[in-house]
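As structure tokens, one chain now follows by itself in the form predicted on its own.
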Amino acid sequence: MKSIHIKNIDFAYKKGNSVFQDFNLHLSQQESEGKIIALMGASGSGKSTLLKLLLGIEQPVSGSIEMLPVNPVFSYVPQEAVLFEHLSTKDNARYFQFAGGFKKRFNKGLYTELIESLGLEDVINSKKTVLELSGGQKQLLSLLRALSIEPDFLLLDEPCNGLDAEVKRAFLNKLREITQRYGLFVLYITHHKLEAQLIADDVLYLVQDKKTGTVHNSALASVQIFIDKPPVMHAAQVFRFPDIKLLPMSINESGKIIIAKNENDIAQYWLVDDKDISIDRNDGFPFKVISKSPMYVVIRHEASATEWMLPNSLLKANEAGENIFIKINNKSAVYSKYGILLN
């Protein structure tokens, strides 16, 4: 078994400005099974910092990080491929065959097999310099180099940034295939839910405190759970984009549920699906149509500053500036005012 166990770590780049505080995490993988965990969270929530802590580039102020195997070998593929311009394409690919402490880890048989698996035969054998390679070829070359030493853990930091849709699809398909074939344990940072849906087994979502910006905890679940019922509110906004329907709710003196007018009134948030709402012109929660595009209508509840994007099919007869009322017949999920899934 491979595992990462983070116990009560604190970390800050500057004193008094914590990134992680009393943070705990346990990840594991059966030895023979390939596993990809998509690491997600709001911008600045510490995703890249977490990788740096695992790599030993940064050290926690307190707490501990324990791993199996002890002193594991990591391979890291950043957002932009790091290749050496003074080396040939082939020498870039087999760099670890000649690199100090990694010489013993270099697996020539695996390296040769991966060249074929990744479709890099022509690239390796061509006389092109690394500067002449496409973005997709550079990332595949980086992946080949990273895997040639049979790492215990593979860390990928948004490796598809800047790649066009077709190249990205091919890269992700190949990564998934290789993960399963070689039993890899992969942590994959991404902001894009589609990437997570395409390749990940689980999603690890870093939960950031809105006021302090500090990460105290995380949510870990299967991709399907994140799509159906994201465990934290911000994840709901990511996985339901663009048509998120989150209503801030409170209960008035008579016990009736109403949309909260300010943050202090909010008892919970409701996540609502299209099938759970009906449109009326004089009864329900008041919204105003803000704008229309060929696919979506944007509406706003002024009192709570809540905006929704609805499919055009639901509001095709309404124009910008019109007032409408929305009735809620059900809710998909309920979140606490702190953004944690309640049901």
Contents of the next structure:
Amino acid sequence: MKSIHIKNIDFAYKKGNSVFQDFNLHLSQQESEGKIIALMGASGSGKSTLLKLLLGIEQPVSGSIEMLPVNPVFSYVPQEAVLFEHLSTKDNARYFQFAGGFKKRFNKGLYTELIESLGLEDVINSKKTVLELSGGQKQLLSLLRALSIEPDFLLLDEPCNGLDAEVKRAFLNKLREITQRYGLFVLYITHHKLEAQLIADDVLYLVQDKKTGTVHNSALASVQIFIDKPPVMHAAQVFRFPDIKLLPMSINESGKIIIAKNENDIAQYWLVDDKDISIDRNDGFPFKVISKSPMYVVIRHEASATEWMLPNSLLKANEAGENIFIKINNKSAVYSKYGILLN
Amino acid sequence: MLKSLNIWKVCTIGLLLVALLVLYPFLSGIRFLGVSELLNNISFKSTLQTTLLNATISAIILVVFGFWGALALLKIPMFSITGKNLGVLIIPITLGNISIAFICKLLLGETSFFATIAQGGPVGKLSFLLLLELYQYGFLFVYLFWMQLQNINYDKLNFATATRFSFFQKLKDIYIPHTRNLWLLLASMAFVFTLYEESKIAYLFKVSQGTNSELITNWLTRTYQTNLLVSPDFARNLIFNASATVFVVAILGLILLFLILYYFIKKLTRLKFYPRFLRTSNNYIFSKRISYFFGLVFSLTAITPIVFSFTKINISFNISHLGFPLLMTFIATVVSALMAILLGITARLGWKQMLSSFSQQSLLFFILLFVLLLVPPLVLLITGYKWMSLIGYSSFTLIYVIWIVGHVLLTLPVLGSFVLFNHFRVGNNELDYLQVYKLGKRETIRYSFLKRFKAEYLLLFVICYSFVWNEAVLNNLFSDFIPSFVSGMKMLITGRGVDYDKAFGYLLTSFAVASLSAGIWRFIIERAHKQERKEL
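With the form predicted on its own already on screen, would you show the form predicted together with its partner chain?
What follows is the whole complex; the chain from before opens it.
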């Protein structure tokens, strides 16, 4: 079994500006089972910092990080492929065969096998320098080098940034295939739900305190759960993007639930699905049609400045400027005003 | 071919041609003769050999010192308080040759150590000269390497830490490849500067053929002066042949040094050998504490000699005799700086791709520019004489013009390179954007260059001032017409009327200029830091 156990760590780049405070996390993987965990969170929520802490690039101010196996071998694939321009493409790929402490970990058989499974034969055998490779080829080469030492943990930091759609798809498919075939434990940072949907088993979502920006908690669940009922509201915004229907709600003096008009009134947030809403001419929450595109209609609740996108089919007859009423028949999730799942 | 020639390229080439045209009087009426005889001349051959060997060894030592010094400072971040103040390392280079020689004479002139060197053989003198060069250029090289090492991609450094790189691995696969172009440029620069090293050695020691302590510039000057008594034309012809030979040999030497370094770095970085003894437990040899210690040591070493020189003299603020030299230096500086800025702008706009970053292609451009410096100073000296005889010594104005043009020519390679380096910050995207909106040449120059680089151009002006103030060839040649720091110093510290107190007035100007350079540089770094904080 492989595991990462983070206990009560505190970390800050600058004093008084904590990234993590009293943060705990436990990740594990059963032997021989490949596992990919998508590490997600808002920009600046500490995803890359968490990776750096695991890799030993940064040290926590307090707390501890325990791992199984003890002193594990990490492989790291950053956002921009790190390749050495002074070395040939082949020497970049088999870098660990000669260099550093991982010489003994270099598995020549696996390396040869990976060249074939990653489709890199032509790249390796060509006379091209690494500068002449495409973005996708560079990342695959980087992945090949990372895997050639049979790492205990493979850490990838947004490796698909800047790759075009087809190359990205091919890269992710290969990563998934190799993870399963070799039973890897992979932590994969991404901002994109589609990438997570395509390859991850689980999602680890870092939850940032709204006011301080510090991370105290995280949510760990399967990708399916994040799609159906995201455990934290910010994740809902990512997984339902762009068609997210959140409503800030408050309770008025007579105990009736209404849409909150300002931030201080918010008691909870409702997450709603298309199937659970209906349009009415007289009853429900008042919205105004703002604009129309061939696919969507944008409507706005003026008092709370909440904007929704509705499929065009639902509002075919309405024109911009018209008022409509939305009735909510059911909620797929309810979050506290802090964004924590209540129901 | 013609299509690729745009107005900017034409302007750049034109500027360089005008600079070269200045040499025309030297070349007119010259006959190629006696090169083979010259090569059989034992004293010429051995002096040239010594000079080349000295330049090569010095260049290598200087560049290695710069690199290792920078590694020692690696853990000091650019925008830390210490990092911002490391700019004091540029003070020795802005002090200039003559000031350094004078400070050295003030501090060591009376010691037995200095006497032993002065009376000893060439090895001692050249080794001592190397020490002075380490002070003058070495700290600049440390600073430049350190700045370059600060730009290593974070992902690469994180990758190295994550995969537990040893120190040797970092050295071989990150630090050396990242600074390769700078190695080559600085080695070429050091080679050129040390090849024609004349003023420091001439001020400090009496060089002579008998003591085998001449460098090629000393040989050329002595031979010219001797032959001048026989026939001016013969003297000029001989010097032309000798200078042309030196020029060609110097270029070959430079190419050889370049190739040796290039292939050495290439072979080293492609080695598949990673010695275990260079593995360190915490992945680096120079810890943060050691870096700060070296930062302090280097900074103190750069400043201490200057401070101590103040204690050796009765400082008198009688600067009335400095007025004219200061004014002339100011005028020459303005013209030289403007020329360098113009060259930097036209070249950047003319070769948009090539000069967009410090790469292998742009390196060639810099080295070509530095080849201009390989023209032996004596050629300039004689050219100056020829110009003076052409205009008949009668017009002071024309003499001033020649003096100024000569300085433009001498300072162009270094100042032009400085400007071009700064102009890397003008992105091609930006230039394309301005082109799309059809902004004219004037607006492009104003928005992308003049407004942005105000502080850098001011620093360029100050550096240029120091160069002209310390320049020895033209200042010696025109000493009868334009009193200068160099000629004044010659009289005040080596002549019969030795007057160190009065000479110190000249030196104070050098100090002021050097301090001003460091101050402006500090401002530029502070501005960059503010900009970075804004972007974050």
